[in-house]
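What follows is one chain in structure tokens, specifically the form predicted on its own.
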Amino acid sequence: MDFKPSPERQILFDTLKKYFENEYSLSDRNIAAHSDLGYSKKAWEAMRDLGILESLIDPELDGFGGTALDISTVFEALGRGLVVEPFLEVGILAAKVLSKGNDVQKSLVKKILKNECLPILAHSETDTEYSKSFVETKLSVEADGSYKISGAKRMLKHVTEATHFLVTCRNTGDASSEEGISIACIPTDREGIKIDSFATIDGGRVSDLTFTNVSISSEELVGELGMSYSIVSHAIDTGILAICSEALGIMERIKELTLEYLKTRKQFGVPIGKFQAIQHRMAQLLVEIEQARSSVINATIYFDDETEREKTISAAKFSIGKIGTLVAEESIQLHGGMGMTWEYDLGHYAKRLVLIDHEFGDEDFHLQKYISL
């Protein structure tokens, strides 16, 4: 079997890395990640001129790609590029919710592409220990029809300028049931929402969301009320495969780094890479890269089989967080100090390919998942 990229995503693919390697500098990024935002504007705005958000959208709803494959190829492009813009948040999670829902909220999407709203997903809660099911927000029922929000989201990233907040909650069923499971669509500037944001450790910054009594209407409930698990499980199925997909971008970009750091690093006279037990480390690596990329590529190829892709995903997402913790580490060691330097671009790439480890599930959650199934 053929898993070489078509013709087609491989322009794709070019075009974003050639665009990241001559527009995108680290220093610049660096600066946008750790502002109060979390990202450049005039970055984000330059990039969806690219078509970036299109390639990961379905045409139905305006854009031209949406498939597991464009998914992997766009991501891959973004990890090399260690890009903070919102693509993950914005044009997977959110886009994937809001196109199973109703006409305004498809239309959400089509103004996600002329940068008319920014939607968000606010899912992740304390204590979730990684379940896609896990649901503590309460969605109560009012005497008049309407509906009451009221709970707390953490960790979600880019909510500064968000417009739309897409809201798991429950109005049956235990804090961990499939069952009971809705999704509310909210602009942002709805009363009773509270917003509390902090920077993170590989740039960015998160927000936690706290929601008192909020209210909302049976139109704004994407799908059926308490129906709506298999929408997010599928959404964050697909930003796992994003950023897998990312990581390998990562691992790829460290790679050149430390191959071009030991053919240049003269130690006894001679390059550092000439000597047989840092060949050996740098071997298996490369190993341990393909090995990665094989795993992505099987989550890939099965992501539209409703049997066998929750399978694949987890033994992707166990393979990455695994290897990447190893690239990480051996390529800053085989740098020495060098390696953990503000203004070298390795400890920037290394603080990423960790923290994706703990992003849907760590390697513990997955291999547990991926043994049960």
The other form holds:
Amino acid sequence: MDFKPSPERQILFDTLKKYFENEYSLSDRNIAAHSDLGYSKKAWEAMRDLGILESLIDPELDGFGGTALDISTVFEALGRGLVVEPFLEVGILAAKVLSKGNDVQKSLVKKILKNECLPILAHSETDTEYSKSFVETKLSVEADGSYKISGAKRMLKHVTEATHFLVTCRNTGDASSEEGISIACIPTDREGIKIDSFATIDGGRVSDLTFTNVSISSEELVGELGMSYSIVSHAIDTGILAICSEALGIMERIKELTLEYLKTRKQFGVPIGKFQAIQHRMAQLLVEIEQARSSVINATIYFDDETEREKTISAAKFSIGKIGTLVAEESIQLHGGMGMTWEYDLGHYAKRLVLIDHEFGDEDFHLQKYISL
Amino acid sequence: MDLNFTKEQENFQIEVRSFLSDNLEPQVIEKVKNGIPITKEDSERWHQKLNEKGWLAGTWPKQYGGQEWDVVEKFIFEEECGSAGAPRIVPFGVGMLAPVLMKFGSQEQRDYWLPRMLTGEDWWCQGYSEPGSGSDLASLKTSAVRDGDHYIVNGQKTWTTFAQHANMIFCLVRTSNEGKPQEGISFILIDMNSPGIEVRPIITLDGSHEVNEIFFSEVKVPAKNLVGEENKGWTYAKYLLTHERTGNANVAVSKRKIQKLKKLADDANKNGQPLSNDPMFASRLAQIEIDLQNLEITNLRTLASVENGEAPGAESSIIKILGSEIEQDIDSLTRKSLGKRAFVNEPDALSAGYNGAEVFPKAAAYASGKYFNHRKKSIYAGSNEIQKNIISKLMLNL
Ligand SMILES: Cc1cc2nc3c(=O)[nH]c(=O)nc-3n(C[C@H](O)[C@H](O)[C@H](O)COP(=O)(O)OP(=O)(O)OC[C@H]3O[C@@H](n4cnc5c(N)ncnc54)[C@H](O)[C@@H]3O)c2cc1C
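Can you return the structure of this protein in the form predicted together with the partner chain rather than the form predicted on its own?
Every chain and every other molecule in the complex is listed next, the one we just looked at coming first.
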């Protein structure tokens, strides 16, 4: 048995790690993350030049990766760097959906790689409904065979510079039915789209979208009318694998920062890491983070197994949600006041880690999903 | 055992309630109930209203403008303020320094400083912690050297809450290096406008500015600002900390926050049903509610022993641990209850100048921010680990 990544993936991971350590300064990241755009265009371009996007995309669409292991490796590195640029939104969610589309849509994936477009999946609706099949946005068929969409999409990241929206919508079935879901790929300047944006706690901006009688043509559907649930579902599962891996990278970095602090911060004449109460807390974090890593490995192994994928993905997302919040809270506590400051890196990692539990379903949701599967 | 209020206590409760409903500003209630920070001006207007009624420092002796409330009256007042969404009284002057001055200060100091706390002429901050001295407070280095009728102060304080608003700071300073570190500490009052003081903001992880670093360089402080005796400051500081910690139960505030959380959960949907019907969510909420009910009694038991003349000892550590953790649990579940909306961080969304998109529900404007900001509750006023050390030592004799 061998849990080591292949040499190529290890090289990729090490290259990215080094790049983030040397070139992606957290203070620049924080300024960009809380700006009006929500990320740095310069950093986005520099990182694209490293081939990060290609490593997320299948060879037949001009990438050189795209497997579960590739994605997991890259996102763990992105987590270590606390990268805020839209790799998840564009490189995973949009690219996975478009790769199931017609030739024009597939060519958009190639354009992503050339930095000629920035498509965003517009799927999530009600704030607290995490079900992948929850879609109320209405698709109505017009007399001339064209379609119109009306509805609202909530809390989408990185919409500001988007060129296309991939909008999920339904023409039949009740709100959570897997049947009746379609995806429309439309330019973002199409008439009838309203955007409200907000600053976020963990960086990047989020937006609510309202679609009012937005016209689309039949060529703009990705997949067949009413039959696209499996496309969305697979894209989101891939997204979950990605952010669980991101969380691992974040936790490893938090562990390093905290350990370093426990060894250097002195109170009562000794490093605080000498207090047994503190040692046990830190040891517990290590134990939990190992479990989190195993849950992600498990989800990666079974990712292409249609019968096991959802269950192992839910198990991983549950584990990451539970452990991530613990790691964030404990690491702040072990730092004392220092953990509370904007100046110091830890808090920014902790915020992203906690907010990962609010993306694609929290620990409660995935525990219930696991029970139901 | 009798947990009922007397007739007089009931009447007092009614009086407090009607005062609050007549005097609290709706815009301030809205901020408080949605967990959004209030401004210095909001606090000052509220302090003034309370002072006009004689309730800004209800526990103080009548001669200094207080009401001599006993612990039950204090409890009733705080309970009602908490549930009405009143701003918290800024504690540094009336709640922390005042008890020290009354017990250890000179008559002249009491007569001068206490009335100014009530009128709001002075805004106090607390200068205990230093970069190298947090949990190990007794190791503090900021020095005060006697020079005629002045002390000359040099050093640095940090984490000073609201120093940016304050014109006065009470400080622990080192006046001697002999003997145990605790034996060389003095308690002194310093004018923040003195030459040689520089205040720099520390921004917290949620992006807000409430703490600061303060640098002292050759600051001249009149010797009459020394409280009590030189090198006895540690005793005064410990006395103050016990007062600080018993005020940390926050039962009324936590109750109000639970009500708000229930409302949020009723209005949110999960699996096509109100979130409050979700068994996982309901179980989390119920556990917090039970913890809080238990704390309410634990807190009353501590208060009752204080009423019977026992000084709050290590019991205040129990209250500090529970009060902070329960409030953090509520903040955590509030964040959870907002689902994806928890990404939003627009703490100015309820302020007049805000021109961004409307945040709905309003509590989402700062729910995650508040959750992260309130991680401080288990760190300050003596971290919860230090409270456990105190319990181990004083209650368990370990
Ligand atoms: C938001 C905020 C506001 C504050 N406001 C003020 C203020 O107005 N005035 C003021 O004077 N101070 C203030 N403080 C400072 C606060 O009192 C200190 O942060 C606190 O005492 C902890 O000290 P520290 O931050 O140096 O952490 P450290 O003492 O370095 O502790 C780091 C970690 O080690 C643990 N630890 C330390 N010693 C032990 C031990 N012996 N056994 C087990 N664990 C141990 C701690 O619990 C903590 O988890 C504030 C702090 C914050 C965060």
